[in-house]
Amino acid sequence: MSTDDRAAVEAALRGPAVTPPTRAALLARLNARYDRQYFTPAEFGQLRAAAVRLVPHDPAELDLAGLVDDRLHAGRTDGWRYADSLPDGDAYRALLAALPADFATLAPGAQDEALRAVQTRLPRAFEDLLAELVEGFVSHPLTSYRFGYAGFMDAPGWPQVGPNELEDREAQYGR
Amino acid sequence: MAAESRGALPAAPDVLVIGTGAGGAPLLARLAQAGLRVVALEAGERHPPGGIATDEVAQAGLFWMDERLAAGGDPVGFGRNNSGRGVGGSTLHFTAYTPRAHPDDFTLRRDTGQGVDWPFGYDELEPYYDEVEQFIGVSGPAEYPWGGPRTTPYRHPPLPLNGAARLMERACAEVGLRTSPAANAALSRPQEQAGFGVRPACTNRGFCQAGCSTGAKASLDVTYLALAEQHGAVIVDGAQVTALLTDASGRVRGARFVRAGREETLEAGTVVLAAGAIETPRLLLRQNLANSSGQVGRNFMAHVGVQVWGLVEDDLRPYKGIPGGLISEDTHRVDGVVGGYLLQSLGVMPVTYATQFARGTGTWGPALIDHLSRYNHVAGINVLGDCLPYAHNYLELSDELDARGLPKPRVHFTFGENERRMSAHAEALMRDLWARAGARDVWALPRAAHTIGTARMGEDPSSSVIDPVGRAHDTPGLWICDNSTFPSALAVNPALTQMALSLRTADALITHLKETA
Ligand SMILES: Cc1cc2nc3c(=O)[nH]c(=O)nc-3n(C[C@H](O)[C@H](O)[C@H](O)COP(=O)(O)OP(=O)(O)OC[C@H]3O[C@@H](n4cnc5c(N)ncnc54)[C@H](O)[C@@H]3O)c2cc1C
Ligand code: SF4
């Protein structure tokens, strides 16, 4: 299970096919945890519950809501936003406020319905949040492992690039 | 390098260059080789190949992350989509497609009555194209089927085709479109590079858009900037220019910049602004410089860049092989559209694909995870098409300040009828190709790519900002050399043309300095 996945990831990251800068970045991300600093506890609860429905994941393993909170707290941007949107943090707050107050405790079906409603009402904030969660999810080494993505093991290069021409380390990596 | 260990700047250089991308770097080298004392100020840091991680998030530092505002009917995304910051500019993460512009790209108005002609033609750039291709080491086919005359073959043989390229090759053959391995500024065999050493052959690691960790890709840090430093140019990284210095006569005399949190100034005989098509007009507008035409910030263009994606049975591993593999320019001119486009196969890194899929389709929940888990089977193809200059597309300063306390630029962009028709034509063609390749779950991402225009060149000072060689019409001491100067967008990727223009402007500046000495 999860501990096995983690062991497989760590073994790959410590192996010779990974360059030192790649290894440093991915090991740090594998174990990243964040303290809530930007959102209120109530907002953060909404965010975490929404994040789990939008990009299904185990928050104990991958702290996607914490990642968003951390970025906003640090004031980092992705370099742009729609001119007619609020700044990221305000836009996300408005989106979370547009969810039912008891969102986190609703049944999954009702949660999805509420999310579909905000996707229609606040399309840009929804799109930005979804993209940010997806980035955190896909860039996480556990996700790479589960999806069989081996691109980070590139130190020896990839002599074969045609369809179905896999190196052993690619064919064997992942569940 | 820590700020304290940086040496003192040479006092009063002959020329100060602002920005070290495709516009600034070749020129910097040329001036240094001519014996001029030159300094470049670059807002971003140095990113030597050995420090580049094979990871998109870790490489975010290659992009301009100060917030820009995207306005209009087809807002253009910036950050990781469309910007660059670092010693080498956007070439640190460009895909390295290096087609030449065609002779008729420079004469769209003459030929169609629409758009704007360049003040010179292909003939003028041809020797510079040759020189750049040889120096940076472009890999390409022995015979290139499209475009103007070539006097010199590509220096290296073409790079291997990845999975998507091979699918595109077969599908194009079925519909009678010619294809060719693309010209790509990554090395298919090692090359000695003056001032740098030996650059190795590409290892097919597919992460060109997150920086090249081997030095195989011809980003400017390992090519023209290495040459510039070998000839005595001083490149100051982490130095963001916040204003140009002018004297009472209105002549530009240098620049004010912020380095390691401290404000400094540097005086210079001539200033070349090469900060790219967003930061160049942003700087000029703050002081209303070089703007007697009212054209600074105007005529912003972005290439039609619709992409079509699908899932195939084959295990393609889209992270392998150079992303820019195969090209067709048979659509360089298409009926019913002014100008035309080229087709290119794509490779794609996982985060780029996943975030584009989420934004482009709005999919979430289990359906999202299901699609993303098939990343190894993703095949992509895209186009790059001309874009006409319009009055309704422009950059202005907003009254919001960014984290550095500088006004954020607001960039208005809405496709015209012509770009919409071109996008639709291209999307239909690519959907047909991908159906023939057996792709499922095909989806299209309408997109605009590259930032072009905003300080255009021309003969007439009332409708252009700089003259045909790069000198500001109305502001002595100021030259401009970057994508802002393009009068029209061209139906090809811009970097090679930009490097050729950079050498041409350098030659004109050297002549000018000799004449006025
Ligand atoms: C993801 C991506 C892929 C691309 N792929 C291709 C491709 O395959 N082929 C192609 O031809 N083109 C490609 N391009 C476009 C190509 O990179 C650009 O056309 C080219 O680099 C533009 O050159 P430039 O000199 O105008 O700007 P840049 O290369 O962006 O250089 C501008 C430099 O100025 C610096 N600067 C800005 N403001 C200041 C300031 N105030 N003070 C100091 N320094 C400053 C910036 O940090 C930057 O380094 C791609 C672009 C992107 C974003
Ligand atoms: S594919 Fe080649 S050129 Fe591109 S980043 Fe990798 S080694 Fe460099």
The other form holds:
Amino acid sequence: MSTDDRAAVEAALRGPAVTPPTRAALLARLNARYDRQYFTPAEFGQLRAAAVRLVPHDPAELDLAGLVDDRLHAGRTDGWRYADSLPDGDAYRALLAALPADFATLAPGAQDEALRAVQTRLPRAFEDLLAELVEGFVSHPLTSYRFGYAGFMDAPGWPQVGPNELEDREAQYGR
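Next up, the form predicted alone. The previous block was the form predicted together with the partner chain.
We keep it simple here and write out only the one chain, dropping partners and molecules.
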């Protein structure tokens, strides 16, 4: 993680343009670290490798596999699934078991082939996992910063609200 990126995100979150509840939620996301609890070590290794291949990221700064593991361990759900689908944890376990045992060490092209095969075999589990990984990635403050998105600055005081108008804080945020 770039310390400059992290410092810029923290400065924005601690600034006057962010309300206390939003600040607390986003700082919690920024600083979240997870211990594996739900998956076995082998499953977690598969999940981490698949997560990095599906949504390229550095797990040291943004632990998408840990986020999924933590959610399942806590029993949190988004409240829906297809009627004929397994619960998320069981569906993800089936998906991870369908990957080659050496998935994490395969060349990128071979990983892509394995993921396409799993997507064909278990499309709903694949769709759910991909959606969860993307949600975790997009909702992380570092991603917002790197996209130059300042929409989380939710304190009142946005006089520039017309099309193609940017507040100074928006124009200066991100890289």
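Between two forms, the rigid core is defined as the largest C-alpha subset superposing within 1.5 Å. Positions refer to the first chain, counted from 1. Keep in mind it's a predicted model, so treat the numbers as computed, not measured.
- Remark: with the core as the superposition reference, the CA shift of A11 between these two forms stays below 2 Å.
- Fitting the two forms on the rigid core leaves the C-alpha of P21 displaced by under 2 angstroms between these two forms.
- Taking 2 Å as the criterion, P156 counts as shifted between these two forms: its C-alpha moves by at least this amount when the rigid core is aligned.
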